[in-house]
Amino acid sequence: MARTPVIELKNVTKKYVLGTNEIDVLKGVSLEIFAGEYIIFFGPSGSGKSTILNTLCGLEPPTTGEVIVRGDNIAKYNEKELAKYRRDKIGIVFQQFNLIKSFKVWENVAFPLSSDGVPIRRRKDRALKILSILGLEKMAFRRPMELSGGQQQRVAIARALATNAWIIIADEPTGNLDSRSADDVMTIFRLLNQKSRRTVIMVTHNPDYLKEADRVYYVRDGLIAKEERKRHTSESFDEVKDIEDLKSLVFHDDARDEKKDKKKKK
């Protein structure tokens, strides 16, 4: 039996007017995405491929084309619609961490929730549940301008994670992070493809990622150039049973904070 994709784009095209002139920013892109896959788009800067993940996430509406998202036709949905997609469909992380700097941490991430009339002591509960599994517990109580990249950039993953998105859509997530934040950040993506089987669809301009996909797109001049299929890193983990175990993991801006507090006393 085929399978049904999650998404599908087709013959979308987007077009900006700027004075007398039209760019073409997509020219007929139509793909398929699967539950569970981990998806990659790679290409150059301009060539389209945060456009495609605007029209994904319903941040830019396409200009002709379709996107569905589990059968339905978002490019059709109205702005409360659109809303309610981002919110309650699909988690969002992009490379600006877009933290809300007069919150606390806890309450960027249970932020998602607010808009659905979730009693503030179930945000809360969530929000910090969250946070300790991705080891960021003795953090929530602070300011986002308190933390690192890294814990800021897991800070945008939490809330991502707060309305229990099964799509994890994510835009360049690594590229203000140094490269041991940035290993972290993808560890986290790696196992809540692999063992919490949501989807994970990202852009990223690091050829050293691609071999985390199930599957890339390189985008070019606003078309799907080429489509590669990829197999997982061979580093196992296996003995990760499900998402709890990710606060196991050490991150290593953490020790580095650490130190950072400890000077800071003396």
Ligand SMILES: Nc1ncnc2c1ncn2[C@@H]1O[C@H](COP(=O)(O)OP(=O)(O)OP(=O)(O)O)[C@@H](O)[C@H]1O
Given for the second form:
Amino acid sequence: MARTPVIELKNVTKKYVLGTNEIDVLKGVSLEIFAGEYIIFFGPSGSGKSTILNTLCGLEPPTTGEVIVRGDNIAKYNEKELAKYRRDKIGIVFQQFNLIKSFKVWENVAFPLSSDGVPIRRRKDRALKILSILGLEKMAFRRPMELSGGQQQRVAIARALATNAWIIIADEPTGNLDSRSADDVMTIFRLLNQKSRRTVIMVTHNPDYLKEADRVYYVRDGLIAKEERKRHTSESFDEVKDIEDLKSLVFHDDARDEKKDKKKKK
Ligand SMILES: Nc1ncnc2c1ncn2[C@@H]1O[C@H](COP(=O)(O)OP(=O)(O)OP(=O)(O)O)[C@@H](O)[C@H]1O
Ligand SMILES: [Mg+2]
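Cool, the form predicted alone is there; where's the form predicted together with the named molecule?
All chains and molecules follow, beginning with the one already shown.
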């Protein structure tokens, strides 16, 4: 039986009009992403990678062409359905973390659940549980600015997981991190894909990370220049597992913090 892709782009173009200038940012992109795949988009700056991600998650409507989610053209969705798709099905992680500074860490993580009518206690429990899996239980009641970059990005990942989204989209999630924190973040994505069976769709500039993906799309000048399969995705990935099935993880940051704590105690 042919599998249905979770997301499909069919001949998508995107044109921006700036004054009298027209820029063809996407020039006919077609691709299929299947449940449980780990996909990386790789290519030069300005080639259209972020625009592809924004199209996939319904943030940017294509100028022409179709975005198909589990067989449905999302152009059919009304505003409410589109918002629901973005909120419940997709977790997004950005290079800049995009955390709300005035909120506590746990409030940031619980935020995507707030429009769902989930009682505050349940939202808080869920946020604290995810934070503890990501090794951040001690940070839950602090504000984002008190955390290291790597920890802030883990909070952003925790927020993306609050709704149990089956697709995690990440645009250069390691772009602002030192290499150890970046490795931690990449470990989380690998576990989310392999253990929690999330579909991971990522843009990265780091060629060392290409080996993480099942498939790589090389983007050049608004087109998919090449597609490369690195490995075969396991079958039967249609059911995602909750993040809570992951054991608590340990990260470089925590080891550093512990060293600092020990020094302080001496
Ligand atoms: N809202 C917009 N209005 C006008 N032009 C835009 C807009 N968004 C993106 N572009 C242009 O589209 C092109 C592709 O942008 P995009 O952000 O998708 O590239 P990218 O591959 O993600 O680059 P980078 O690696 O630098 O993040 C660029 O030339 C950019 O200037
Ligand atoms: Mg980009």
